[in-house]
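First, one chain by itself: the form predicted alone, in structure tokens.
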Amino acid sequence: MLAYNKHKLAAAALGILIAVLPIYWFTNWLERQGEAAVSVAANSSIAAVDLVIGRTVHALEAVAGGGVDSCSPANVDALRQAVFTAGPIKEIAVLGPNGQTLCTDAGTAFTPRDVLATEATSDPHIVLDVVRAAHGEGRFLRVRVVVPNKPALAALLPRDALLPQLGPDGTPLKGAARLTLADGTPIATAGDETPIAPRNDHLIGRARSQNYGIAVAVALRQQGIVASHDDLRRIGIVVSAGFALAILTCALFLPRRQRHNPIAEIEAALVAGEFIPYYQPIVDIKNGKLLGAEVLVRWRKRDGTIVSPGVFIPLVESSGLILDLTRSLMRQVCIELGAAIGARPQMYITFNIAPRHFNDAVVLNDVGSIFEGSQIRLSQIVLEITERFEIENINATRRVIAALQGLGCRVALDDVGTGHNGLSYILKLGVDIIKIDKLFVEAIQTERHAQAIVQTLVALARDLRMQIVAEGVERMDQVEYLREHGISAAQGYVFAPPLPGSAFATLIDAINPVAADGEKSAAANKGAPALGRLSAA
């Protein structure tokens, strides 16, 4: 017993020694904390500006690729659609050979712009201008894309899209930020009116873009970054002493407990089959027929508790377990609904696929191996890739999508309109279906921009011969609006919530029964069920 206590006391003493070390580290850390904070703020600001400019260039190249080279009514309409869908762009203009504005997305009645300064970039086809509106709207950064033998296209970016309005701690910026061209010409400022100059109560961080030759300077109040040096030193001593006391208490009185590991819990749940598919019906809103379903996931724990995906999906994605989860859902769908879906060739089933599933064509192997021998045909499978996540290699992803389409599968682009890529993914990935996010469906009756975006997507889908599906439909007035504006497929709670496999199988049999012979089948298909019947189910 005495030897046991000696070991516990030795462990406690060692813990106290280790706990004292942070005091030394903490003192040195304080010296670097302020400089690191402003450096991070400056570098993150310039990275954000680079990203906005890059996406703007992408949007202008897409417009040019669409054949916009004049001020015809059709081209002005194309400019207007690009402004709606391309992110934080205030205006897109067609420029003449001398740089004069010929027209904008508003037509030929536009606000004159004075060019204050011009900056060449590392790409000879991209030029940056600082412009000022003649009527006192302030300064803008104008991004020009010069296309050989064609009029140049230019986009105006507002200040709010270029500089942070929040500081490193997520609160309103405690200081100032300034964006300039390489020659020092101011583009935009944010925060308070503090000049970007050395002061005792401010720290300054600077960063410069490697791609576009612009620079950012951030001046933050020291009180907005860390407290006073002496205050934090005292805090560090108290925290370290408390840490040492906690170690001593644990060593003497508390039994050792294993830390909860959520990743291990999810892995165990996958092995135990606790993640189960739920099915969100997809409906033809013109005739009420059941087109298929989107496969969602729920975590049904051993005690019967159902956990919604918002709780565990971020952890599943970040841990890399999303691929195993997707494979598990595919296998379960084959078992649960293979016979029901296979007997109805006109129906389809959709799976959400993480962008990393397209790396090295993993999804090709999974789809081929899982559905080989299944009653579900490859032509009944739709794979959804979301616009919310950045796709690192567009060309490689496009090749995988083409290979899937060669197998007979279809590919859908989910959450259209909520990402930052505008029309880029739709045009470059070659998908078969686009899904309008519920954000726009909710706003179509009240927001003019939402209506314009929906109408633009409908026209685009029609021109590219793609199917379009509206998500998150919850009211009959939304159904009527979508139907009147050319959308025939939708999903949402107005029809049915996500259903477990048994309930969805019952719904399939009720709405779309399999006839015993051809005559019964023809009779069943002749009359379409009403939407009210599906809602009641």
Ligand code: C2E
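Whichever C-alpha set is largest while still superposing within 1.5 Å between the two forms counts as the rigid core. Residue numbers count along the first chain shown, from 1. None of these values were measured; they are calculated from a predicted model. First, how it differs from the form predicted together with the ligand.
- Superposition on the rigid core between the two forms places the CA atom of Asp183 2 Å or more away from its counterpart.
- Once both forms are overlaid on the rigid core, the distance between the two CA positions of Ala74 between the two forms is 2 angstroms or more.
- Glu480: CA moves less than 2 Å between the two forms after rigid-core fitting.
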The other form holds:
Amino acid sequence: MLAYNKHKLAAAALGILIAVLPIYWFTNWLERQGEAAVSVAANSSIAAVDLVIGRTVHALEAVAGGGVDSCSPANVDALRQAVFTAGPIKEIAVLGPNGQTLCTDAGTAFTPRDVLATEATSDPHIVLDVVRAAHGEGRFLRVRVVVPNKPALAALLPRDALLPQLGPDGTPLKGAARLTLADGTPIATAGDETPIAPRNDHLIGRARSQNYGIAVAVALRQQGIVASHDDLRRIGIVVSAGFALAILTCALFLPRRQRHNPIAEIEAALVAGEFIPYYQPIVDIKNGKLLGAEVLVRWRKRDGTIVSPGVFIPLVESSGLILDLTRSLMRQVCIELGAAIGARPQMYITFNIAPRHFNDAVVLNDVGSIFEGSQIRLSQIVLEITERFEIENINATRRVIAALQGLGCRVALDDVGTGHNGLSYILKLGVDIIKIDKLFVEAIQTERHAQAIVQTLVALARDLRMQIVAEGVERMDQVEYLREHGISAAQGYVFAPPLPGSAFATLIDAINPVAADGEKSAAANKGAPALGRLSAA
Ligand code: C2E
Ligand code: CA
Ligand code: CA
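One more: the block was the form predicted alone; return the form predicted together with the ligand.
Next comes the full complex, and the chain you just saw is listed first.
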């Protein structure tokens, strides 16, 4: 029980670990995806700003190269044309020696006090200013190109030209972006009102321009980073839960599989009473009456399947559980057929006893104690010992057999003809009955040596006052042969297969009615039905 719980706990812990690992891994993966996305956004923003500044510088240099060095009407026209063709530039101005605006294409005049901050660039001819517009239009980035011995030219870039309000996919930016000078002076912002500060649900990426003293910070809402972030997380959780469930299910089945230990399974089946007796009738082939039955064990499993003994008897014998199994069968026979057999003193019931059960007094004690209070007399008990296997201690076995006979029981030598001991067991053990194995019964019609052996056994049995039972009789011609050669008892499918207790009880009532038993048997035999073919249903 303790081991069972330990297994369950360990498996549950493993299940939880395996469930948590994918969630941990998945969350990590999402974070890395987010960091990568926000870094790409910041870098592409700064690259776009760089491009706009670069083009503006190029346009200003073109204007200067075109000879614009004063505020003549022709020059102002040239400024207008440049603004018209150079993209996002709002205005171009010609500046005086102190930086004051001499003239612009649109006429707006900036005074030096509108310049909020100035940033030199890696190119000494290019200077960036953050300027405030005259009519409350917000801030502009002013790109100034200083040409030696000539008035400087300056272009105003509006906020939208620097930081687009839309994301790369055309939808509103899922977060915020801020463009500043390298010293932090704000130039422009885009996106929602979110302040660019570390927050749980935002990821922040920063990038600096390689060419100009500007920087971009981008804050993206985490949810928007991976398109189906939530769906993916849900899938991750479901997969993790599936893992956990699978592990837990395995854990629950683990102890079951442990019980698959066949010996433990047999022990449990013994306790649960799953080994039950079946009864194969032994028939008097001269008159069709029932002489008795051989008890053959069946394993009736919990699901109702019936397992034949060939599958489990070898293990039951080698594990030593055979003693308990035999006792259990004897007790069950007493309970289910004690009255029926006790009422018919001529009938006997045979049990297969493992050879090791004959080694000491165990079988004597078992038989004595189990049948003591039963209606079944000890004279109705036959114990079968097989000659199929070598009998280890023949003298001890002989003594146990004699003691059993002293109690009134009879002993049968089973499977005669299959062992390698010839007639020695028959001669040495002093049994009461010999059971000719079905191999010989099968062979008597076809093989001469089988007939010779059967005849020898019949003669020997007569001399030693033993009875003979022929096993595995399947056809009527075999019955005929056995009857003609002096064998009067037989069992086999030609009469009946091994039957459950209830079917055998019905059979006893039909074939050997109690009133007809005993001294009136001869008369009753005429009236009672002879045994035909039956099924184990
Ligand atoms: P066994 O003692 O020689 O039992 C006779 C076997 O022959 C039984 O098989 C029986 O069902 C089968 N049989 C009966 N009539 C015919 C027939 O006409 N044709 C053929 N082909 N077979 C027939 P089962 O019941 O499967 O038992 C097999 C063996 O298992 C038994 O052979 C016996 O050695 C062992 N066994 C059965 N019950 C017990 C038990 O309670 N204790 C021990 N120790 N062994 C048992
Ligand atoms: Ca037998
Ligand atoms: Ca047999």
